[in-house]
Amino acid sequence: METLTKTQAIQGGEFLIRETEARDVFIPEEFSEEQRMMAQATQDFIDKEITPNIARMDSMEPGFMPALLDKAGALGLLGISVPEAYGGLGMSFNTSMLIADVIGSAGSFSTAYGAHTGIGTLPILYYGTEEQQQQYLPKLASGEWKACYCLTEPDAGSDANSGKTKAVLSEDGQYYKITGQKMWISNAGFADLFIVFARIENDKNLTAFIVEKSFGGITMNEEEKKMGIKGSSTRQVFFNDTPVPVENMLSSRGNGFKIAVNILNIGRIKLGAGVIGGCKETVTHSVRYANERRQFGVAISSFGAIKQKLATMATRIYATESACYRAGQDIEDRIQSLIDSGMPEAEAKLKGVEQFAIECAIMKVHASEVLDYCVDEGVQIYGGMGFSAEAPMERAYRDARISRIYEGTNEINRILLVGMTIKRAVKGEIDLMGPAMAVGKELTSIPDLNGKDTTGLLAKEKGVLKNLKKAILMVAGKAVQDFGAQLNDEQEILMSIADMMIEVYAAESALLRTEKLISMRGETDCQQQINMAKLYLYMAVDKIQAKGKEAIVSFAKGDEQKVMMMGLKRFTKFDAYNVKELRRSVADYLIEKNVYAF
């Protein structure tokens, strides 16, 4: 595989075929003092305004959530991504990821915050005219106005472009009258501004509109009774001949679906970052409870079964965080490159995220499932208290579940990320078939064990990673060859390939972060990070082997199946570690620090 250099900017999805140097990835430890201060200010806001008032928030005390957004706006938290010219802070993409990360521990507020600053504000920032931006962005950045996003309908969820809401031009040509029903609309109960998607006449694609509540013709159902994120407003919204001035069309006619897709790409990676804070808080609660809870005369944190849980939770978080900020900086670098080449900033931001849409989908799936894993194990560590509403795990468990559903279900995202990868290969944007064919030839050759460097720190692990990528290329390449365009109908196979890709990206990110940390701090100070990188790789190998086998037996037969199974065995060959000792070392460190400490 080709080694990446700074002069060869990586393309989205190319992690499968290009080796990235540790020096070329961004890691969370590199955040600047200014960024850390912003993150601390955000944490202070949560500690002061949200944590002591969780019951008020989750009971939906009238006015409480809008007041929180007002206070967040006063601190500048609603305008992180909004340029200074429109009243925001104009901070970098990865900074906005960091703030989403911190707010991820704030329960229902994180949903309200994400809906306002993300899908509510960004369509205007990226697609609005100068007049629209001047009119609306300062109000949204300050919190004077609250925003929501109206895309989903009763019969249009994952198939968003099938929405039936209509926009009909008035006889005088001054207004569009919008009529239709939207559901699962976050912030709807107190929103002043609605981003609404509707169809004009029989257009193939939707059109987006900026709709002010004051325009009239808007009614709502009562608040939804939800499993989790109970403090967030979620309502059905009905538009009844709502008059919207023609100048409030967002972008051009029929461009709504493109807006929706691109904004969802941003939402996906922001969600990936936005669950990290919740994951870390779950570990902190869990380790503190385990240190305090005594059974058989000792703290339960001394038990191997508890240590295994704590260490696995921390390891999966470490990999998620590594991958999230790696992807975030790749996006940031691409945005800056496009700006430097003369592209307008708003367009550059869209194109930068679009380039890494595959990684955005990966992070949405991986992070949301790590959060689910952490809260589930958190409940288990708490035992009976974990089931009690008086302890923090019950709420965390309920709140976490939505993350696998919104911003596109994890199933949809799995199918999308493989589809996007194949589509780019077919277009010639990334060369997957060349490496896949090389792997096919390798299957019938004798393995070459000479000249491989396995002596350097993490060299063996990086060699394993290269082979895991070959396993993906083998399975995906043969599936494309056998099914062609019909592969889109083989969702089970697509999801297996997606899981293999997700695990490789996460494992590689953890290894690269660890390698870079060692170069900064030395091996001795990075021992637990080394342990977690190795432990995650061990888990990734197991999953890739299982998912590879599942895919192979789903379409290959006879001798072809035997060859592929032997290839899978070769490419997932791994001299396993003593994982019990790795886990105990990580867990003991957490237990000593009494907090998530990485």
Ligand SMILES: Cc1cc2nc3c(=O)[nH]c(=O)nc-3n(C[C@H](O)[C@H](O)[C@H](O)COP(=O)(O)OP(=O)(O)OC[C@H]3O[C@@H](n4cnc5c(N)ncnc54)[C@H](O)[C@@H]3O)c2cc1C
The other form holds:
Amino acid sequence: METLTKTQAIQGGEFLIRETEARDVFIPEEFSEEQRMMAQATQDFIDKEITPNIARMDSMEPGFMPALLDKAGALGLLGISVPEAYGGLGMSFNTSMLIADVIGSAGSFSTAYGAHTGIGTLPILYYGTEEQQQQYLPKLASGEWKACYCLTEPDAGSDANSGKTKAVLSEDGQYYKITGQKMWISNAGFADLFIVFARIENDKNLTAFIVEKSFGGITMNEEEKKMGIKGSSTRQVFFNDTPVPVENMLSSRGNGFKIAVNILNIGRIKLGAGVIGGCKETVTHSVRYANERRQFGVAISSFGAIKQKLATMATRIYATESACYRAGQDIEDRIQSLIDSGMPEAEAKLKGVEQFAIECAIMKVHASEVLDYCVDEGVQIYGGMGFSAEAPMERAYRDARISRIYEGTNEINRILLVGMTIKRAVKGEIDLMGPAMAVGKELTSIPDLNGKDTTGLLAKEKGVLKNLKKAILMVAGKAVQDFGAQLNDEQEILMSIADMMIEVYAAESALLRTEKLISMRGETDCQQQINMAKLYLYMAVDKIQAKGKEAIVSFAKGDEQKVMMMGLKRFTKFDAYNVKELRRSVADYLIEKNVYAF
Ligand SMILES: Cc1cc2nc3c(=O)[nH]c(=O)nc-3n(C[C@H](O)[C@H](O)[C@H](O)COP(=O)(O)OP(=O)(O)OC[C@H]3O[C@@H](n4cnc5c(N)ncnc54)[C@H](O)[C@@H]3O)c2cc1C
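Now the other one: the form predicted together with the named molecule, given that the block above is the form predicted on its own.
So here's everything in the complex, that chain up top.
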């Protein structure tokens, strides 16, 4: 595998076949003073306005959520991604991720914020005409108007392009009359502006429209009674011959599904960042409770079983955070290089994100599942109090669950990320088949010394990672060879390959972050990060082994299966560490700091 140099632009999905240098990844420790100040201002807003008022928010006190959005707007938080020319702060992609991350600890507000600033505002920012942008963006950036996004319908969820909502041109050609039923619409209860997807005649693809509430013909069902994020408004919305001026079409006829997909790409990585705050908050609550709660005469944080949980939570957060901001910066760099080459800014932003759509899907799945893991273990650490609505874990547990469902379910994202990787390989955009064939040859040769270079800190781990990529190439390459286009029908195998890819991306990101951090701070100051990078790799190897096996036995037979299983064994060979000691060390650090401290 060749080593990526700084001069080579990284392509989305290429992490599978390339080695990346630590110096070429962005790590959260590199955020600037300005970015940190923005994050702190956001945290102060949450501490002052949201944390003491969670019960008011979650009981849906009338007007409470819109008032919170107004306050966020006054602080500039609704216009982070909106250019200054339209009343926003025009901040970078990774800054918007950082703010979403901090807001992730704010429960239902995080959904309302994401629906307004993400899927509600971005379609206009990226696809609107100059007039549309001037008309709507300043109102959305300030919070004067609240936005929502109406794609899902009762019979069109994951299959979003199958919606039945119709847009019919009026006889005078001035309006489209929109009629249809939308479902699960976040912010619907107080929105002034609706991004609506509807079909014109029998078009193959949907068309998007900007619909103002004042256009009329909009009714709603009562608020949904939900498991979690109870403070966020979620309603069914009915459009009954809603008249929408033709100039309110977004982009062109039939381009709506593309808009939906591209906006979802952004939504996915933002959701990835957006759950990190919740993950960290969960560890902080858990470690504080574990330090306070005494059983058998000691704090429960002194028990190995509790330390194991705390350390694993922190380690998984460390990896997902590393991967999220690595991908975020890759996107930002790509956007900048497209702008530098003369592409208009909005188009550059879309293309930049599209290039890393694989990583966006990876981050959506990984981060949402890390959050679920953390809240589940958080409840367990709290014991009976974890089950009580008096303590924070019960709400955190319920609020977390939605993240695996919206912005494309995790199943859909897994299918997509493998599908996109294979498509890019077939189109020649990333050379997957060359390395896959090389791995095939290696299978029948005498093992080389790859992965056995133990000189240098983390060198052994990087060797292991290199081999893990080979395991993926072996399994994915053979599956593509055997099934061709029919691989789409083998979802169980796609799921396994997706999990292997996700684990490699997360493990590599944690290793690269740690390596870079060591170069910045020295080894002594990075002991816990080293422990976590090692621990994550250990867990990733296990998972890749299990998922690889599951895939291989699902399609390979006879001698071929034997050779592949031997290959899997070779490529996942790993001299494991004393993980108990690694975990204890990480947990002891958390216990001492009494907070998520990385
Ligand atoms: C609280 C909340 C807020 C929401 N906010 C919004 C919003 O603001 N705007 C909006 O437009 N939508 C919103 N949604 C809708 C959300 O995006 C959808 O619920 C989601 O996309 C899944 O669609 P569905 O519920 O119809 O499930 P389905 O598509 O029916 O899926 C059910 C199950 O089948 C699986 N499945 C479906 N298709 C496949 C397939 N091809 N292969 C394998 N498995 C498959 C899914 O993974 C899932 O496990 C929201 C939903 C909720 C619950």
